[in-house]
Structure formats: structure tokens, C-alpha cells
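Just the one chain here, laid out as C-alpha cells, in the form predicted alone.
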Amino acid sequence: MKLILGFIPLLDCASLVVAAERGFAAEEDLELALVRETSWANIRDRVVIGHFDAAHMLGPMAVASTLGIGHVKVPVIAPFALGLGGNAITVSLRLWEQMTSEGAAAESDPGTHAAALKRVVATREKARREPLTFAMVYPFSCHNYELRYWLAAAGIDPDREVRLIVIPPPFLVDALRAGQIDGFCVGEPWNSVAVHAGVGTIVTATTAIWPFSPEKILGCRLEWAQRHPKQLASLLRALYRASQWCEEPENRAELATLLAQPRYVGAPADLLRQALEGQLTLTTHSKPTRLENFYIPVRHNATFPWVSHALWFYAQMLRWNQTESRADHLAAVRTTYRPDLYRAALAAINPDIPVGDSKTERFFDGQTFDPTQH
């Protein structure tokens, strides 16, 4: 059978492109169209209106497609992680000069480094110049929750002492380098491309604010995957094989030069190659920097769908004011993630499928998320 599968460029598109290219969909039967596309809101529009059978999609709007927050009502499921982690946040040099001025230092923990850029942030405010403008990649995404929970740790308001924008991942380090934002989060390799350009450094890395945090998922409606459970569950199983097969070090190589071909990422394969192995060149001239678990493709259970993450993001557009708390809402969250479909493909492949469906999140400030609670 035939599937169509939309992409962004991006490390973390890795597992549908080797799933495609070596081979692994082919065993199951299938064969993989993937289509590049260039932002998160075509990805959404094409997987509800059917355009796609499935999509490498962002965690939360899968959620926010299902409750019908900011867009037509559609309920979208996550039955697959696309791999834990692989985001960062990088400023322009300008704004990291002073950041240093007021304390910041390379691979300083993220909180020393929020703290630095309160201390910029009250500056500006106090000159009555304009707020810094951050982006983000999608209001429904990681980015957007991970880059809000590390301002406001360090007491930065998101919405009153910052300004965040939307700009799709390929086009945010030309957005930097014309010096129309400040900074931004977004997955790789798009930070280590602004670096490399002479226009960013890399602050931190977000599982360094969220250890083993969530990123990407297999999407698709869940119309369709009734429709088509046996493709499905086959689909789930090539996947679990490719994402084995992303983890090899021994892999890393050639994956990052498939991943840098034009019709996939298109970025340099030695930047890729950096992030696939968790080193990442934080400041234009310096040496790579280790990144302990920055992107985990298999490992740590990375391809399970918690539903405890489902739950963070809906408590994120709660705390947020994206929507508002109803039974109903938090019903429909909790059957967006599909644990279930997941044990149901990999079973006989798999031997450490969680037993549980949720798990409690801890945060780089002592913060702890318990799903028990919500």
C-alpha cells in the first residue's frame, strides 16, 4: 500500500526517511511518499483535510487539532514518538554580548542564562526601548511551551515583556540574520546552521530545561487510522526499525548525509552528523560541546506516546490562555495519545514497552508534572 507522509526539514524527520530509503516500509509492505513541505501549519491543514495519510507532526497539535483549538475540529491521534529531545534555543550575537555583559558564559546552565537575559530584558524595559522578539516555530509546539517555561522561570513574562512570533523553521536563521527577531527555538539543524552563518549562538539546549522531553510524533486522523489499523500497525513497525537503526553510532554517517540531500533536510551533512551525536558547536570558532541525550531516537523508551505528555501540553495552553478547562477537553486529550496502538504493532518486536501510560516530568528548576493530578 501506498502512503503518503508529510515532513518538515528537520533532524528529527530521520526515522520516516530511513524507513523510506533502507528499506524498513518496504518489509511491512508499504511503500512511503514523502513530501517535504516548509511549515507546520501546511503539515496541519494537509493531514485533516486528507492530503496526507499520516505526517511527522508536532506532539501538541495533535492535541489542539483534536480539541479544535485555533483551526477546524479534527481529531488527530499520536500512536509513535519520533525520538526524544533535539531542540535549543539561539540568540543573535548582538543580544548574547549583552546577555554575556550581564552574566552569561558559555555552557552555563539554562538557568544562569535566564537570569542573564532578565537582567537584559529589565534594562530595555527601563530605556523604554521595544521588547525583544523571539520565534518559535508553531503556537501548538514544544518550542513554544519549552521557550515560554524557561522565560518565565527566570520571571520574564512571554506575553508582556517579550514579543513571540511565528516563523517556520527553514526560515528563521535568515530572520536572524536580517535582524528581524532576537532569538529562537527550533529543532536542529537549524541552530547549528546559524552558528555555522556567523549570526547565533546556541544558549541552551532544551532538554536541558526538560530532560528527555517530547518532540515530534507520527500524526495522522483518527478517521483514518480505523479506516486502515493493519497499515497502520505496519507503518509503527517500520518505523520502530528505522529509529533502530538512527541509534547505531555506527549509522550516523550515512544518515547524515541522506538527511542532507535537498528533497530531505538540505542542510550540511557535518552539522547533522554534530547533532545526531549530541555535539554541538554552541558559539561561532569553539569547539563542539557535548550535549548528553540532546536526540534520542530509540533509547529511553523515545518512541512510546506517554500520555502524560499529552497531558503537560494541554496543561501548557491551559496556563497559557490558548483555551480553557473543560471535563471535556481533558477526556479528549487523554485518547490523543495511542499507547494502546503502539503495544498492539510492536508487541512481538519491542520488549520494553512500558507498562503504564503516563510517567511524572521532571524540569531543569525542581518543577515536577504529576499526570495523576490532571
The other form holds:
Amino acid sequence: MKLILGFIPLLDCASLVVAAERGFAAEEDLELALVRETSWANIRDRVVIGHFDAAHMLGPMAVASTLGIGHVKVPVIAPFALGLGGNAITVSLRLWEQMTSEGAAAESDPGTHAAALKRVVATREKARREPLTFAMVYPFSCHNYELRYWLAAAGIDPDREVRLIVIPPPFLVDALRAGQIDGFCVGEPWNSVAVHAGVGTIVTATTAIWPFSPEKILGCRLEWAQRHPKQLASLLRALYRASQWCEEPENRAELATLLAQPRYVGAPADLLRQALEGQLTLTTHSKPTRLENFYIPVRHNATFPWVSHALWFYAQMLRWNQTESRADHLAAVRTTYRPDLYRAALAAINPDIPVGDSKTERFFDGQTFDPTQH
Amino acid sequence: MADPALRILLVDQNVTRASILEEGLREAGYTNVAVVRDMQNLLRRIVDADPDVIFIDLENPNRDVLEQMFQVSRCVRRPVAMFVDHSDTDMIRAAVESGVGAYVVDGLRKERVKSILDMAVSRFNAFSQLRDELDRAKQELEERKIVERAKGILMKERGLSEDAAYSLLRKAAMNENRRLAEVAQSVVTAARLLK
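Just the form predicted alone so far, so send over the form predicted in complex with its partner chain.
What follows is the whole complex; the chain from before opens it.
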């Protein structure tokens, strides 16, 4: 059966590309047609109206679509996660200079960085200067929530003391160069592209803010999943094997070359390879720094759709006033992520599937998110 | 009937398409049409234009920028919903398939939006056709150039007349059941390799 899958040119579309290009889909009698999209809104719309059978999607987008927040209400499910991590926060060279004079250093932890940023923000406020502007890629995204979490942990109100705007990933580097923004939170390779272009410094990987944090998921309409249970299970197996392939260190060079093609990510292969290896060059002319567990295709249950992730996203939607709390929301959020479908499809080939659907999420500032309380 | 008072904002970086769409809307009686080509200060432009409905080209990655503005639109007191009716997937489908996204300000009645959306969709389709025709014309021109080069090679290498060179190419194309341009391309490539 032929499946049409949408994706956005980012590092973590890797398992979709590998499933299509390295025979894992064919082994399951699937033919994958990958369609490169230009905006997250297009991905959502084309999944919702059935142009795409499934897509590379932002985790919070599936939750927002199921709840009907910001758009039409269409139940979308996440039966598989497309890896963990892969995001970072980059700031302009000028802001980095100001942060270092306030105590930040290249190897500082996210808390020290945020505290330095807080002092920069306070100084600007006192001088009655325009607030700093940070960009992220979509309102319902891990990038938005991770950036906000990091700022808020240092006492920076992300809605009042800085400006948060959306800029599509391919435009971020130019916006930083032009001084239109002072920093951004985005997935690789766009942080590395900014460093490579000499216009930015990576201050932290978001996995340092939220260790083993999720990113994209495979999203499809609930209705599609109910009509094609066998094909969906086949797709999950193909993606799981592709994710295993992506994890193997000896495949990284080949994967980077594959993703570098213009029809996939279209970024330099050496930058993609660094990101796959978790060896990011944090600032221009520096040596690559090893970031532990920066991007994880399959280890640490990286493909498991944890319900606690969906619940955390919903908690952020409430925290940042994207929606009002409603009694029926929680049950709907819980059914957006589908560990049951994951287990059913992968029981025979993945011996390490977690028994529980949720886990306690831990953050850099010592806070925990315990889903049993929600 | 078209309501000339309806305020319409087009967000399109493609100048040709924007003017085709704008013209179509004006012809249909919608005189209150503003066009945004520059994404800088988009929010400002939206506030100034105060539109009832916004159209955006779906190939424009800045669509995500617009979505976020609608998310925070409470602060500019302009709540915006997408597409009219939450259950009307047909309308969304028609819009997405043509490549136009419609954002409708809350409170605008469905029937009123339907007619302008139909208009926008048909204009977008007309534009795609125009673009396809242009692409085809460009391709034909390229193919003609290749055939000319292949003819030149055959004339020089085989000492053939122009007509004879052309006949030879045509015959080869017919025998191999390939297009003339493909055969010509093989001749050009082979000549380059043998150099």
C-alpha cells in the first residue's frame, strides 16, 4: 500500500526518510511517498483533510488539533515518537557578549545562562530599551514551551519582559543576522547553520533544560488509524527499524549525506552529521562540544509515545493561556498519545517497551512533572 | 451578492498571483482589497487593514507566523478563527488543494465567505494553470535548444545536411520509442563523453 507522508526539513525527519530510502517500508509492503512541506500549518491541514495519511508533526500540534485549540477540532493521534531532543537555543553575538559580561560562559549550565539573561533583560528595562525578541517555530511546539520554561525559571516573564515571535526555520539565520531577533529556539540543523554563518552562539541544548525531552511525533487522524490499523502497525514497525538504523554510529555519515539532499533537509552534510553525533560547534571558531544525549533516534525509549509528554504540553497550554481549562480536555489529551497502538505493533520486535504509559518528567531547575497529579 | 464593504487582505509574496487575485476580487465587486507582499510588520498591516477575511498563499512558510498572531490576537482585540465553520472540511479541502489559505475573522457569516473563497480558489487555480503553461513553454524552448545542438553535432561529425540530421534523430526516436528531445540529449551527452 502506498502511504503519503508529509514532513518539514529538519534533522528529526530522519526515520521517515530512512524508512522510505533503505527498504524498511518495503519490508512491510509499504511504499512511502514523502512530501516536503513549508509550514507546520500546512502539515496539520493536509493531515486533517486527508491529503497526507500521516506526517512528521509537532507533539503539541496533535494535542491542539484533538482539542480544537487554534484551529478546527479533528482528533489526531500520536502512536509513535520520532526520537528525543535535537533542539537548541541560539542567541546573537551581541546578546551573547552581554550575557558573558553578566556571568555566562561557554560551558555554563542552563540555569547560569538564564540568570545572566535575566540581568541583561533587567538592565534593558531600566534603560527603557526595547525588550529582547526571541523567535520559535510554532505556537504549539516543544520549542515554544521549552524556551518559555527556561526564561520563566530565571524569573523572566516570556509574555511581558521579552517578545516571542514565530519565524519559519529557514528564515531564522537571516533574521538573527539582520538584528530583527536576538535569539531563537529551533531544531537542528538551524542552530549550527547560524553558528557556521558567524551570526550566533548556541547557549544550550533544550535537552539540558528538559533531559530526554520529546520532539516530533508521527501524527495521523484517529479516523485514518481506525480505518487502516494494519497499515499503521506496518508503518510503526518500518519507522522503528529505521530509527534503529539511524542510531547506529556507523550509519551516521550515510544518514547525513542522505538528509543533506535538497529534497529532504537541504543543509550541509557536515553540520547534519555533527548534530547526529551530538558534537555541536557552539560558537564560531570553537571546537565542537560533546553534548550528551543531544538527539536520540531510538535509545531510552525514544520512539515511545509517553502520555506524560502530552499532559505536560497541555499543562503548558494552560500555563501560557493558549486555552482555558475544561473538564473534558484531560481525557481527550490522554487519548491523543497512543502507547497501546505502539505496543500492539511493536511487541514482537521491541523487547524494551515500557509497562507504564506515563513517567515523571524532570527539569533542569529541580522541578518535576508528575502526571499522576493531573 | 458581493458585499463591496467587505474588507479583504491578501498576503502573497508572488506579485503576479496577488494581482490576478486582487483583480478577480475587484471584478466580482469586492472593492476593499488590500495586499501585503512584505512580511515585515505584518501585525501592523493587519491591524491597519482591519480585514474581515485574510487570504494567504499556502506555499508561504510565513503562514506559521500568521497562525501565531492569531493565537496572541487577544492582545490586539482581534480574535480570528480559521475557515468559517469547524466542521466544513470540504471548504478547507477546496482551499488547500488550490493552494490558498483563508482566515476568517470571528463573526463573519459563512455564506458571505463562501463566495469570496470560491472566487479566490478559482483564481488560484487559474494562476497554477498559467504557471504550468509557462513551465511547459520553458521546457519546450529547452528541448528545442537541445535538438538544435544534437543536429549541429550530427552535421559536423557525419557531414550531414540539417534536414538529414533531423530525419536521423526522428527515426531513432521512433525506433526506440523515445521522445525526440531525449534522443537529442543522448547525442549531446555522448558527444561530450567522447570528446
